[in-house]
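What follows is one chain in structure tokens, specifically the form predicted on its own.
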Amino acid sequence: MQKFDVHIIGCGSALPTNRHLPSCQVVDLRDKLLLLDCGEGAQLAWRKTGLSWQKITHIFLTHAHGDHVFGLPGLISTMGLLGRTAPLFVHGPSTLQTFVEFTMAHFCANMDYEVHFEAVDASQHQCIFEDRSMEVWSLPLKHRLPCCGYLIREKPGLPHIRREMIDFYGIPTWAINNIKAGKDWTTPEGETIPHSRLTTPPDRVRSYAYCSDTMPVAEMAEWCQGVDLMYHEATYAEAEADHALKYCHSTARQAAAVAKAANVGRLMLGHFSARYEDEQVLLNEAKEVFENTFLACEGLKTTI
């Protein structure tokens, strides 16, 4: 089965800690490298990644809060600095349009690649980028100002040839796509062998879901419904849920009430408010709504 890793960055909220950076993940599907969101600290924190800057093809930031996006003027400075001469793509709503700009006008002028933002409507539910292996869709997410976040998924692949029975049947090189593709075998005897027998099916299509910042939004369950990880932000335990009201965010219960009603095979929590020591709490008080959660955490790989 081809990579699908998420690597943790950063999964504190406003405030650093000695515990946790402002957000920030990495996506490693199939080698290529999607960063999700850029806070402050998130070079430093990347070196311990072992990955390359340099195989980051596309940015996807979430909304024009600081604490997402700070980190991004020293991120694209630097891949000049190591000569890199690739395109760049960030994707975010049209409020980061300026941010970019200005960081590219102000710091990251004469560089030796090109920087494109596309700005993603938060408002919508779309597929905003794909390629031939995966396709990333919009999640209006409910914060103070326009946000989104993203549902990363595999395209579906091509059936396993068998390759007992390609040599049984003595089955030149040159066919093998065409039977990939759906075709059937017709031997020099002109017996045909159905595409079924020669393949088995193709790897069941992955995906993740990356929600922060957000209220609790009742349309996930049907935009997420059986995704196999779900990010949600859990910014508060439940005894402080008139903050994540009055600031727009979730709490850890809320997160996995998202969780459950979307039917997701397993739930991270993130984005932790500074307040807590030990967020025990927070993972204690989801587990009472979904039992398949765990804590993000800086250094956390996590496969797919």
The other form holds:
2 protein chains.
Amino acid sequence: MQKFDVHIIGCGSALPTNRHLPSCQVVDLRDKLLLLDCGEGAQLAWRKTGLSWQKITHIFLTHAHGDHVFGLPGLISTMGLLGRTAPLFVHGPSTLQTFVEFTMAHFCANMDYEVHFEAVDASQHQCIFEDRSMEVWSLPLKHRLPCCGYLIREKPGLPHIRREMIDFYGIPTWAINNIKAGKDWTTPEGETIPHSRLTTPPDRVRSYAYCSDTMPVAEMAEWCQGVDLMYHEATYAEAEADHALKYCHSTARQAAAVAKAANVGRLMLGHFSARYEDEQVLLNEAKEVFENTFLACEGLKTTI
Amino acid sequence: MQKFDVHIIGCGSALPTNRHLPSCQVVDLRDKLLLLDCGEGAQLAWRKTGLSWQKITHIFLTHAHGDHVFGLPGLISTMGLLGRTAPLFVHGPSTLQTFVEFTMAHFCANMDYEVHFEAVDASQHQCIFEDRSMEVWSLPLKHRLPCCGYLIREKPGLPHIRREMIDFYGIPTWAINNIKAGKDWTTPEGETIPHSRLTTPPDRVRSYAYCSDTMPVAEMAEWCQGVDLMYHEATYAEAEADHALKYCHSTARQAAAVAKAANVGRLMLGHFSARYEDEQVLLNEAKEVFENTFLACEGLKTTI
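Compare with the form predicted on its own: the form predicted together with a further copy of the same chain:
Zooming out: every chain and molecule, the one shown earlier first.
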């Protein structure tokens, strides 16, 4: 299986605590690094992941609240100081465009790399980026301002070659790529060996959904049906459900209900309110609804 | 003696390291807190000082480089979340005005307190702020853009009452404040006791100079003559003197020469380049010129 990891840089909410940094995650998909949100201190905590700055190709921001974006100017500056030359793509609701442009104009002039802002329509569920190995889809969220989560999904890979069949038929190396791509093999004697006998099916397509800062969204059941891992904010416990409603956040139980409706593989909770010294209460409430739940924490690496 | 402490929140330079945060200091003068610069992560490291957010009255920024200001938006937001109502005054070169205004407009609307930006003419040495107990003077620095340090000086206090003389003459409590303010005392028998016999001189006026991001400035010898403590950037060792020149910074030895010319009490070095795993080389080079030198480090509290 190729790499598909999620590293938690920060999973707190707006108020700083000794336990949590503000929101930031890194998705490492086959050594391409995607950043999800970029709270203050992200560049300082980054090095604990052991990942290389230079492999960050895209940053996906969910919304224009400081605890999700105040680390971006420092990160962009530092990559410039470190000699980055590859362009960087920052995606997010258009409400963040002036923030990125202001940062570039006032603090990052004369860098050796370019930063491109790509506006995401936070009201639409659609594919906003793809390359050879993945697609990224927007997930409209319900918060106090335009906000969207992201669904990252591998593209189907090629089938696996059955080594023993290749050896049996004496198939030369040059033919392997054709077979992987779907071709049958014809032996020198004229016998046609069907592609299906020479291969096993490709790896299952894996996916990760990042749902930060939102009230429960019913459509998530359809959009994220069967994802392997869902991160869903769980700012509050049930006792503070009125706060969740007032500030457009979710309780842990609501997050679990979303995960259950979407039949996800696992649910990771985060964006914890500073009021919880111990988030076990959140975990317990969620598990009553969806058992396969765990808590995010700084430094956690989850393999999908 | 009343409180006059300097707390180091961060004393690194632009590149983040595991050892240092970017520039930020707190001056605690009689329980009024002044922030000097506000690098990224300042609000996260703040709590280690044990000081109260609400006592920050003024922030003095030296210049518009990210490692000196990227922590400001988060700090302002967090104080708002924590219910601050007292106005906050942010001083700095006019190049920072749009940064503060942008932050307020895009991320800090609807807070319960006001943030006022006060432009400082970075080319002039002048008093830019005073209250009952202190004066703050700008210190024009030589960097790659408008940049100014700050000199914080106590105002002279009142003389101390000589308790034994008060008792000897039976002077009533209601007269004490007049005597402190300079009045003589006339006994019921008509004898005049001069003020000077009833008091001892006020505490010596103390001062702190913050010189961040600058080449050596000759005028500092005059502007900072005799200050108790000077913080001076020492980004490089002598071996990297060409870098200091190129990027408009100082070597540790140059910082020491400035301190010596100004006859300061003590010199604190900071703004260390990330290349020094151990800053002892900087300390050694400075001490050859000015013995009473020490290194800043995160968490250090220096009493003046």
